[in-house]
Structures are given as structure tokens and as C-alpha cells.
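Next comes just one chain, in C-alpha cells: the form predicted on its own.
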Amino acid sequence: MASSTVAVIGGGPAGLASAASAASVGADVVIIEKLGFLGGRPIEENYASITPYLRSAEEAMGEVIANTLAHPGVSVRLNTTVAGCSGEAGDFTLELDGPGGTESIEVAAVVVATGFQHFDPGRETQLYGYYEFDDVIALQDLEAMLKEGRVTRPSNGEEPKRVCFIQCVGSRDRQIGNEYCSKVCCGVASKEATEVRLAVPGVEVFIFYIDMRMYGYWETQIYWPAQEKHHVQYVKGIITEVLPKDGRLLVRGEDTTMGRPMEVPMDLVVLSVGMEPSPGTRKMAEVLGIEQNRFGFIEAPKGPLDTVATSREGVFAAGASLGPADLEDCSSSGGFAGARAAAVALSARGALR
């Protein structure tokens, strides 16, 4: 009898997201995670809250992760990778590494749902300093202070009196090969700002930017606020080096509003990291035979009406293993996948019709 599981990989937002809309039309489920937790960047690199509404994201993950597990038919695989596939759609032979050894498991679909990794700021020409001087930060560094509840200087220790975010630090450079925009840096930044006026009184803190993306509902939920409530304040301008001076950062770049260079001291300096595919995507891509873009995501060659089928059938992708991508993102395209894998599951087993 052919299997009606649906084998999900990655247990972040969009994999969760992938099996819990499976099971509850009845598919069997089995997340395979690569680490010892579920629930993905959010928990794996400390956010603070989720963009833009400022909640817990251990809270909101947890629900999630609770969700999900309590459908009776998703079992999960911790500490576990993909090491091969061979079948058809319908009939997939699953090779799992895990903490017990080697084993196959028979799916009738798969779910990619691996993810994506920040862009290293240390590489190329995106340098800024991030790996010589303390006090060059990037978003995610600067989520675990906030989850912390203290935002100081990693030199001393100290709260700082100035900070300021540098945007597109990875994403639009054609020198580095990452051409795309990353779409969530903006609203992150801004968010992050926020909070960073409201751990720190009296702190000033800056955004300098090419373009400020906001998309949809975020102009109004967090681009403004930042502006007029917390008073934020927004450079348009393009940042070329940093360095140390007097004991604290300087600033070094143009005022491309004012036409005229500027130079102006921190304390902090916040990377705002574009989003690159994670090692998991590129390796799935090979292990599963499907296809991916020039920029080493997941390629969805359907097009823009299906936009979770991969170039091979029965293998479905979600979430920001396809391209930068929100938590929305991650949740909607999760569901989607996650119905289109329960419906070859399904079928494979008869009980679709």
C-alpha cells in the first residue's frame, strides 16, 4: 500500500506552517530537523519579537509549535538530516541520518522547508568592520540584546548614547552576486530601532538607507511610528567604511539628499544582513535533484500561480527556502505546500478523490 505520509524538512515557521495544514486534511506527517529543537531562526538566534508587531517570538513560535504537534499524525525527527532520495511522487524512499544511525522511511510527498542563512558581513566588500571592532553588530546580534532585555556596547559594557542601522548590508550588490532585495531588512531595522528607544532612554538612533522597502501593512505598522512616535531618524544616504576613533565608531559615508559627505560618531553600528540561501537549501537541492535559481534558492518554476511546486513532482518548497521571505510569507506558502504534498499523499493511498 503506498505510503500518505508527507515528509516536511526544516522545522522553522514554513515547515511548521507545511504540517500542520498536511494533517489536519488528514496526511501523516514527519518533520525532519536538522537541529535538536524546532522552531527555526526565531528560536535558534534569540529574536526578541516578531516584525512588526512586537511580541514575543518565543511565545508566538511556541504556539505555533504546539499547533502543530498536537495533530496526532505529525512525529517529528530531531537531530536528523536527508542523505538521499530515490521513488517518484506518490512513492519516495527517504535516506535519514540520525542520532540512532541510518534509516529509510517511504513518503508520498516532500516539503523543502530549510530556510535561509544571514549574509556573512565579514565577506567580500561589505565589510564595515563586523569581525575587528566590538561594537560592529548585526540584526540578529542585536535581537538576542533585546531578548536579553539590555542593549550595551559589547566593548564595555555600556549603554550607548548613539546608534545607527546600515542598510543592504548583503542584498542589491552586483560585486557580491546577491542582486535581490531581501525584503524584511527595513522592517526589521525599523523595528529594532524601536525597541532600541525604548530600552534606552535618551539614546539617539539613526537609519541610513537607499531606499526605505516598506511593503503592504508595515508603512503604517512601523516605518511611521519609528519616525513620529520614537522619533527615529531616518539618513538616506550610502555608508562606505567604518572606523574606530576616540574610543568609539566613525561613521564615514555620503548624504546622497544632501549631495555632501558626512562623518558622524557612534557607539553602536547595527548590520542590517540581507538573507542568502542556508547550507540545508543548496544541500536539499542536490540531494532531492531539483532545480535553483542563480542565487542558490529553491526555484519555483511554475511561476508566480504556483509558486511552491519544484521541477520535480511530488517535491514542494516553502518558506525562504524559495527567496527572502516574512514570517507571513513563511506561514501562507508553508499551508500552501503543505496541502499540495497531502494531496499526492492522499491520492497515493486512495483516499482523495
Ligand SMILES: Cc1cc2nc3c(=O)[nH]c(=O)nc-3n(C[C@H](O)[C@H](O)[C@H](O)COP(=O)(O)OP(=O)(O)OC[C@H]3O[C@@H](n4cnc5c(N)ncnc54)[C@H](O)[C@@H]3O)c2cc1C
Given for the second form:
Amino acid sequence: MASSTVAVIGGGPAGLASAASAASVGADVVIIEKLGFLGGRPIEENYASITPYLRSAEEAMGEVIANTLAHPGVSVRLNTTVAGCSGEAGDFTLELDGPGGTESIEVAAVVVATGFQHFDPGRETQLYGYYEFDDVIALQDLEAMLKEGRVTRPSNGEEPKRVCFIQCVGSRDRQIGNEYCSKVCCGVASKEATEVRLAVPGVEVFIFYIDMRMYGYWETQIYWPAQEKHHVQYVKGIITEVLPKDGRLLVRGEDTTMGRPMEVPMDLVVLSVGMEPSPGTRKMAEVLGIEQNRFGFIEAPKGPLDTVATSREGVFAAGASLGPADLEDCSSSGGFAGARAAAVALSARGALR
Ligand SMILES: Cc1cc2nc3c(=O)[nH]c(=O)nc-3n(C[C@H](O)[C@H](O)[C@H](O)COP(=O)(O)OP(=O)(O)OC[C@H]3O[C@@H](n4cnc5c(N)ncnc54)[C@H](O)[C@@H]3O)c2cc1C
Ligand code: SF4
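Could I have the structure of this protein in the form predicted together with the ligand, to go alongside the form predicted on its own above?
Next comes the full complex, and the chain you just saw is listed first.
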């Protein structure tokens, strides 16, 4: 008899949502995660808190993991990846590469939830000095600092008096080929800016932006309070370079509202790096034989009304493997992909009406 199991590749927010959804309608689920723990980037990168209400990321993800694992029929393979895939919808064989060596498992359907990686700010020609200057950091570095409860300048351990965020690093950039908006960085930068204001008394915080893109409720949940309650200063401008000067960093660019050049000394510069497909997303697309779009994310060929089907029947995708996504997107696409995969699995078992 054909297997009635759904394989979910990736145990981050989208993979966990997929697994919970498939299991809640009665499918057996195996989560295949290459790391030694579940939770995806929010756990791996030590996020302090999540939008919009600054809830502890560890607590929130802990709850999602516990809820997913509470479903009977969910099993987890840690430190494991998929090395091969053969067969067809309802009857796939996956080659797993795990701690005990290689092994084949039979599954009816697959959900790819292998997520994203951060744009590497040292990779291209932008002159922000991420690898040159200790006090130039990225969003995820600041998250880890906030989680430890201290915001300091890495160069000398002192609290900063002035902090700025530079938006759209590695996104919306035709020169480097990442023309898309990474979707979360305006909200995440505003959230972190608020947290810096709360953590360091008297600190001035600036956000240099091209456009502020706050999706849906984030406008009122994050952006307005950041400005009106926490006095984060938003400056529409383009930053061209960051230079060291007198023990601080000189941020140079153009204030596009005033139409004039600007030079502002800062103690800590935070780069709002964008999202790119993770190496695991690229690899799984290859192993599963599914199409990628020109940025390397998984292609959803059926378009906006079927966002989780891939080019191979019985293989679905969810979360940031499909493109820039926030946690809400991951829950939605994960839930949808899990239900679609479960439908394939349950019909293979003959349990679907
Ligand atoms: C600094 C920062 C802060 C953020 N804060 C927020 C926030 O506050 N609110 C919000 O809504 N969004 C936030 N986001 C976005 C959020 O991180 C993503 O929406 C979310 O992590 C995407 O989840 P995912 O499951 O699709 O991918 P990921 O979180 O990337 O998880 C993918 C999982 O797949 C695993 N994997 C990868 N390849 C393989 C493989 N080949 N085999 C097996 N497993 C594999 C990985 O190890 C990982 O566990 C933030 C992003 C950044 C950069
Ligand atoms: S969310 Fe904001 S910072 Fe991120 S790419 Fe889009 S506009 Fe730029």
C-alpha cells in the first residue's frame, strides 16, 4: 500500500505550520531538519522578539514547536537532509542523509520549507564596511544583542549615543539582481529601533529609508508608535558610504526630502539586509526537480490563487522558500501547503472522501 506520510523539509516557522496542519487532519508527518533543533532562523539567529508586540521569539517559537509536536503522528529527524527523490505524487521515495547514514523512506507528498538566508552585506560594492568596521552590524546581529539585553558598540563595549539603520541593503537593487523588496526589513528595523530606544536611555535612533514599506497592520502596530511614542527619527535618504572618523562612523549620503547632501556621525550602524533563498532551498529544488524563479526561490507556477503548488505534482512549498515572507505569511502558506499535502497523503491511504 502507498505511504500516507507527508515529509516536511525544514523545521522553521513555515515547516512547523505545514506539519501541524497536515497532522491536524490525520496525516502522518515527518519533519526533516538539517540542524540539531527546530525553530528556523528565529532560533538559529537568536531573535530577541517578534513583531508586532515584541513577544519573546524563543517563547513564541517554543509554543509553536510544542503545539506541532503534540499532534500524534508527527516525528522529527534532526541533523538530516534529503539527498534524493524518486517516484510520483502519492508514492515518493526520499533518500535521507542523517546521523545514522543514508536511509530510504516512502512518503505520499512533500512540503519544502527550507527558508532564506540573509543577504551578505560584504558581497557587493556597497560601501558600508560590514566586514571592515566593528560598529557596522546587520539586523540579525542587533537581534542577538537585544536578546542578551545589552546594546553596545562592539568596538569598545560602550553604549551608543547615536544609532542608525540603513534600509534596503541587498534588496530593490537592479545592479546586484535582487530587484524585489524583502518585505520584512522596514518592520523589523522599526521594531529594533523601538527596542534600542527602550534599552539605552537618551539614545538617538535614525532610520534612513528610500520608502517605508509597512504592510497591513504593521503601519499602526509598529511604525506610528516607533515615531510618535518612541521618537525614532525617519529620514528619507540614500546612503552612499560609511567611513570611520574620530572613533565614530560618518554616514554619508543624500537627504532626498531636502535635496541636499548629508554627513551624520553615528556610534552604531545597522544594515537592514534583505532575504535571499537559503542554500538548502536551492539544493532541495535541485534534488526534488522543481523549478526556481530567477532569484532562486521556489517557483509557484499557478500564481496568486495557488501559492503553494510547485512544478511537480505532490510537492508543495511554504514560507520564505517561496520568496520574502514574514511570520504571518509562513503560518498561512505553511497551513495551506500542509493541508494540500495531507489531501494527497490521505487519498493515497483511501481515507479521503
Ligand atoms: C533579523 C530578522 C528578524 C525578523 N523578525 C521578524 C519578526 O519579528 N516578525 C516576522 O514576522 N518576521 C520576522 N523575520 C522574518 C522571519 O525570520 C521569516 O519570515 C521566517 O523565519 C521564515 O520562516 P521559514 O520557515 O520559511 O524559513 P527559516 O526560518 O529560514 O527556516 C528554514 C528551516 O529549514 C531548514 N533547512 C534549510 N535547508 C534545509 C535542508 N536542505 N534540509 C533540511 N532542513 C533545511 C533550516 O535549518 C531552518 O530550520 C525576521 C527576519 C530577520 C532577518
Ligand atoms: S521592506 Fe523596506 S527595507 Fe526591506 S527591501 Fe522593502 S522597502 Fe527595503
